[in-house]
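Only one chain comes next, encoded as structure tokens, the form predicted alone.
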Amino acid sequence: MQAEGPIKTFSLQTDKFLDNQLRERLSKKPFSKSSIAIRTCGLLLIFLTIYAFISFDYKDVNFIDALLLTLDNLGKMFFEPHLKHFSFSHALFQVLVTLGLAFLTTIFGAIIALLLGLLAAENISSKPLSVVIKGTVALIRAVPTVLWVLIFAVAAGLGSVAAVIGMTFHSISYLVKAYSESFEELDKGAIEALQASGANWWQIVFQAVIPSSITYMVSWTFLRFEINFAVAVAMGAAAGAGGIGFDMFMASGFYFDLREIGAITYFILIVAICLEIFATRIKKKLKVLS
């Protein structure tokens, strides 16, 4: 009898709930307005897809021989790696300018991209104010850094100088964005309590806002630093930026060798991991601080 009044509680809690979800079932359109939108979309790119597929030229290619052709190059680019045109040392030295130039536009990037995202933050500027950075940022970031770094090639021409301005535009707009909502995760009770107690917005900053986000931070500025290392070796064939992406395409664009670029490409996922080790263990330190 004791266990009766529990039991019927619990069968209720669970009616109810099915009739809840019933309900918000039965409330939703099958056929909205959005979910039509996107079904056309679909069906549209999928019409689209099979309709090139059919109509392309193909020039009598033989898709058994070209998929041959192309395992044999992949096995002769990973499998038989050799650096033929370069030596181990002069690679080695193009990765770390690689390096150097993706640590330099994210330190670039970070600095300025902390003091934006503290005015970004609408729980510590103003609204008006945060809407401008937000959707100027927004703006940035739509457009591809190759691009802004072509922008600026005319202006400074191509190379290192274009590329470095470029992925630290980009670099700015991206942080900006990963920063100031960190920033707005804060309670505004804290901030409320620091502002009652006579702080300033500079004390609320370092004393509120940033120890209690610098993980996220780390995070964010770390992903950058992993996107512009991929995106240094880009523009070193793009841009002429130098480094170890220069090296590719010289191997790739001029000296034909599959080889050579498969032994790049080891160089680059080598650093690659690395990296991300690093970064991991970066995150870990700060979150048992933390």
Second form
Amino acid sequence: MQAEGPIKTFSLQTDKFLDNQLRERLSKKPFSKSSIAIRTCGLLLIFLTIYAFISFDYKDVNFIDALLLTLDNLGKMFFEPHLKHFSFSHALFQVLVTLGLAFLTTIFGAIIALLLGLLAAENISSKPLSVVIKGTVALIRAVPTVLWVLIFAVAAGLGSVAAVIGMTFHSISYLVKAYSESFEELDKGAIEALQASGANWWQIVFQAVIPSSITYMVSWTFLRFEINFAVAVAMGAAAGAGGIGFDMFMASGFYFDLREIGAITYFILIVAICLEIFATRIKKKLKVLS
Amino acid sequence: MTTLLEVKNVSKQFGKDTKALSNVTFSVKEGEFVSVIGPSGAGKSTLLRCINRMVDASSGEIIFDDAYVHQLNKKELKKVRTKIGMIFQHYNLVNRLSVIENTLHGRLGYKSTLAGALGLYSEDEKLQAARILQILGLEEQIYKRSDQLSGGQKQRVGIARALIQDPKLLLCDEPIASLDPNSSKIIMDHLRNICTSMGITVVVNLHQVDVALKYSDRIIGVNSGKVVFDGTAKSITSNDIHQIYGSDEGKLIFDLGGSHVS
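Next block, the form predicted in complex with the partner chain, ref. the form predicted alone:
Next comes the full complex, and the chain you just saw is listed first.
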């Protein structure tokens, strides 16, 4: 370390010689590896973008016409929505079916993930068990939910059963990670205190671990519920799991009815917004409590 | 008085070459108030945790209340632990639960797994918890959440949790290290009172030499994992204290019998 001289007094007067010295020091900003890498990447991306747009094969599509037609389609979808092939009450019921699918898979996932999460948390389980569970769960999570549904469709047939199993599967892996990480954030002292008084594992889990991390668990579970709702819509179309997603698939792929797609989109949007508002409220309440 | 706790030749090794304790031997009689003092990192906490096997000693014997603690299996160990209360520097309460819930945690060792996990306590246990909390001056806070308490109050909840275990021995790991002088005095007064009027043996780790001298019957001085002093609080000299802390003459701030030692 450099030896520090005596403490300098602060004065507001400027000293030209000193200022020049400082300016010189400011101009010597060190070049680091990361800044070079970031700049090279940026330049490369700009170049690739320009090159891609130039080299596109546009066929006979006129850009302006295409843009106008797209806007026209969007206008039809969102400004003239109607329901033609099914009634309002039917649509509402189908939204409920989709919500039900999301709810069921989240609950199943949460219950199983609670147990696995406890075993995967290093501070209340053993290290090897934790590593094994976390590793397996990371592998499962790396494959998208839709793929898991299609994989289970081999055994269960394309439909709601495959969707429930596949979505539960992915929910478990997601929630195990979330739960075990919130358990691991727990203060070690509380566990130690209960161990020292002769309490056993289950008692410590239910009396110290879960009460301490319940807010995190609720907010993670709700986040997963929102994700599962979106996935459930897609599953209706992709895996024939029923619900509003299937109606949307029929409206687009079978009837080519843009206006009906618009109406269904509105339905899903409203439900999603309601969920969002509900989730924010719950989180606020939990924050007040914690 | 009978001997309640015997520690014989206890050593503890962390890793390959960190020796936390080496050949520690001492015994504690029933109803005694013993302070363990020594510099930071001398092994005081490890020593305390070896007694109830929160840390397993590498070698040596620990005999508590005629039980060979080092030989017990899991189930027997849990039973012995119910008879040893422990108090911590950072209180170690479950912050989201109320004062009485935290106090009742001390009963978990006596309960069946299911009743304990669900928090089903008997009327007697609740009444006993309330009684203890009242003695400790927390009757107004019974249903308050523990994170709304001050440090001194939290430590009193810690004491209540240990007392409801109906223990024979209290292990206190630096109970006043994070408290202001006033709360410290209240806590130490309570501990002394518990020892004198309830006959519970207290072993306490302390950093404050003057507090140790004032409250304890006996002092055990520990330095680098070895017992370097073991005697009554009255018989200790400033020379002994300097030896415990391994410091040169005149470099410590503490009071010995009213006169400033320099």
